[in-house]
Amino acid sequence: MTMGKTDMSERPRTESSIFVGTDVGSSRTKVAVVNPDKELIGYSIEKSGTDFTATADACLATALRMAGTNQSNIKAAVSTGYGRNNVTCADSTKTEIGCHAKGCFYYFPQAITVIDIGGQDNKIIKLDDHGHRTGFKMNRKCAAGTGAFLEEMALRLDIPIDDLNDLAPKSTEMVKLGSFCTVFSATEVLENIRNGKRVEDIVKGIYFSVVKRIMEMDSFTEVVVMTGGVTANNPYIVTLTEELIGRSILVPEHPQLTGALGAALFALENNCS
């Protein structure tokens, strides 16, 4: 697993000019700031909750706070994702797939395949050297592979969600999952534990499940890189991806950020053209 850029150190800032990306997710709201320099400056992830608009206007306070700044010197701002239209202070909108995709590129200059695992829906989207979009697909039938799938494991086990990622390393028997439906899984992790199955064997099932799943979406190019809350929360899901496809896997320093930060991208472009 390579990691893309450095972390930011948060420090008192004082910036004349900034510009704003809002991803409204329907799980976690993120809000990214960017410097004219495209320089990543203050950020914040929140549960997206009922109230969409509330949700991204207390992000970017506290996105704000960390860049040193103030809602005044915002130049333009745009928003995406699922609630991007609740946006008080974005100037326009972008689709996800090309917030994700611009989010990535500049991690990551260069030709790759993007999986990005949402809680909703996956997404894996292609690009060239240049940046420019070469393929799409995109999982909306169900929340099979999603972080609703492992929520919905998660409450079936009984334990917390964020339990998960320490206790699939433990597996030495993984327990196989046949049906990717949520419904369907959910009754086979039942009759594994009814069975006498360890928790670590099903856990390490349900993330090779997730796995499965993504890949059989599309294919992936030589070089791979996965975001997403899934990606951040769960990192052994890129683990079990890296066995699977025989390779290591890019990851921004911050997975969950890149629709937000391409959206703040746009918007610098947006100003300035």
Contents of the next structure:
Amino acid sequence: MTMGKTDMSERPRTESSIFVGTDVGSSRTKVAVVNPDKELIGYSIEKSGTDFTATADACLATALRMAGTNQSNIKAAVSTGYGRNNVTCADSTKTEIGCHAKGCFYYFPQAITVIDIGGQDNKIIKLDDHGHRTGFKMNRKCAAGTGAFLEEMALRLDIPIDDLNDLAPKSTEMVKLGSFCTVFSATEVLENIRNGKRVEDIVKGIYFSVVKRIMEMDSFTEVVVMTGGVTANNPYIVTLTEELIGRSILVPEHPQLTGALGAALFALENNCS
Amino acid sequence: MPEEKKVQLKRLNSSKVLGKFMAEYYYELDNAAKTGEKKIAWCTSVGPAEILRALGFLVYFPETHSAMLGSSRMATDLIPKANAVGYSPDICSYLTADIGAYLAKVSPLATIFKGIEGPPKPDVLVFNTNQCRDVQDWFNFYGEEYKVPVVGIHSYVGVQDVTESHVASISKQMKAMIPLLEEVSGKKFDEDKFKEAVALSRECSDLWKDVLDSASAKPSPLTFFDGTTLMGAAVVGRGTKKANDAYRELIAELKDRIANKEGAIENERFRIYWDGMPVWGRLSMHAKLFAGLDTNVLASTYCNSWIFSALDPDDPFDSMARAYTELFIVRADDPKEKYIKDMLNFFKVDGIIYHDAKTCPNNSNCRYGMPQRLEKETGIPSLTLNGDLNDLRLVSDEQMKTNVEAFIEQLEERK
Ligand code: SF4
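Shown: the form predicted alone; wanted: the form predicted in complex with its partner chain:
Everything in the complex follows now, all chains and molecules, and the chain you saw is the first one.
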């Protein structure tokens, strides 16, 4: 796994021109603030909750504090994600596909396939070496292969979702789950518990199921980048995907933030054009 | 806060003429059903309507009723009623919506046309499996309910080239149903009337083709969404003079638009080809979504399905057999791909959208690698939308919207 990094060490203390990207996902809201040099100078991630506008405002306040600046310095702002129309500070919107592509290309400027695993949807986006999209896929209608699937399975196993990542590598004999459907998978999990299977082996099987769903969506080009909340909170899923595709995967420094960062970069571009 | 663009859809004036045609059509059927003055045949949308007209039947097409159940958004609540009596939620949602409506004794006809309670009772049901097997099951259900005969043509599927043996077999099946139809109609089959019906159908097909071909103009005077409602007369009225007159008016209006460089949407920047069925319950939403993105979905496999250029009144049976077998839906992937490639060229298309309708595999052409093959050959990008024609439980509006917006962004990057 290779990490793309942003260098935040040399930036000046106060920025007088800033560009904001807000990604309101079904599960988390993310804000990224960049300066005219395209440097990420502030960010924030919070649970989206039910009041998207309030969450986006709160997130923005945190990110601005981190950037050492304030709202009056915002030159342009773009919102994306499920709640993109609920963001007070935004003057335009872009799709999450476009923003993730932009954010990933910023870290890895080459032809890439982006796998983004979010709370309720997955995306696979293919970019050429100019960063132009050549195609994309979103998951169909259900939760299979998303963060929601992991949450449901953790619930069935009665363990905190944050524990999954450490349990899976301890598996010695993975339990394969056969079903597409989250509810049927939950039944399979219960059945395996009843049959005395080890939790570690079931958890690995759960991750395996997520990766399989992703691999069914599209083919991958040579260089693969993984992003999204599930990737950020479950680095094991990257390891497992690497194992399955037989090559190393690139992960940006803030995997959950690429959409917001892409939105901020669009804001910067819009302002300059 | 980002402002969502408000889109006002443009209407074609002649859509009123076609609306009037549809109203008269349903009232005539309703009257016949109530008075018994004329016999009524139910027919599949690409079934042998011309034979039925030659025998004096008024012809009713249940698929149009199902499309109305879809566009009125009644379908989703009715489908479960058919599911409950054994028709799976995975099969044709035209069938399940229509049978559900029958079981619940409701119909959009009753809401739209005052005095009409529902579909006219059939005297006979006539299907052609050229489009799918579901129509046979659908008609058999009503055959039992109404205690009337069901006859049909069993067509070929996945046809590579339409050969003489295909034509001979279908033609023979058509002729074989005539004695029963004569018995039900109480009339002798009249060859001259048959030829006349075939001639009118051919004329209707040519006029409908002119309507659809007008979308090759830049900007296009027509959208796919217009087409899905304007095609009503080509489906239910082919073989009648009235349908043809209605289309003549429409063509004149489209020609005016072309001459004035007036597009069906403001500011046409992208031109899209739609493969598959419409999402009937989302016609207006989708029309607005695309128009708001300066994108015109202007041509489709679906609307073109009612073009029957092989029809020839001098050779009525064989030419009908050929026309109803030559159809896109009946064909193998090779001829289908060639057809789509020709359409992409003719309509000068920037992108293609495949609608993968969960309950109609027959009209969902994206399931065996076609999008990938065509994209590789033509370089024209494609997008697949998962949804359904009638069952809105299978449609995620947000997913569709994001997919469409992202696709148009992708096209923008190429400009
Ligand atoms: S072609 Fe599709 S929509 Fe039409 S009747 Fe058959 S299954 Fe239903």
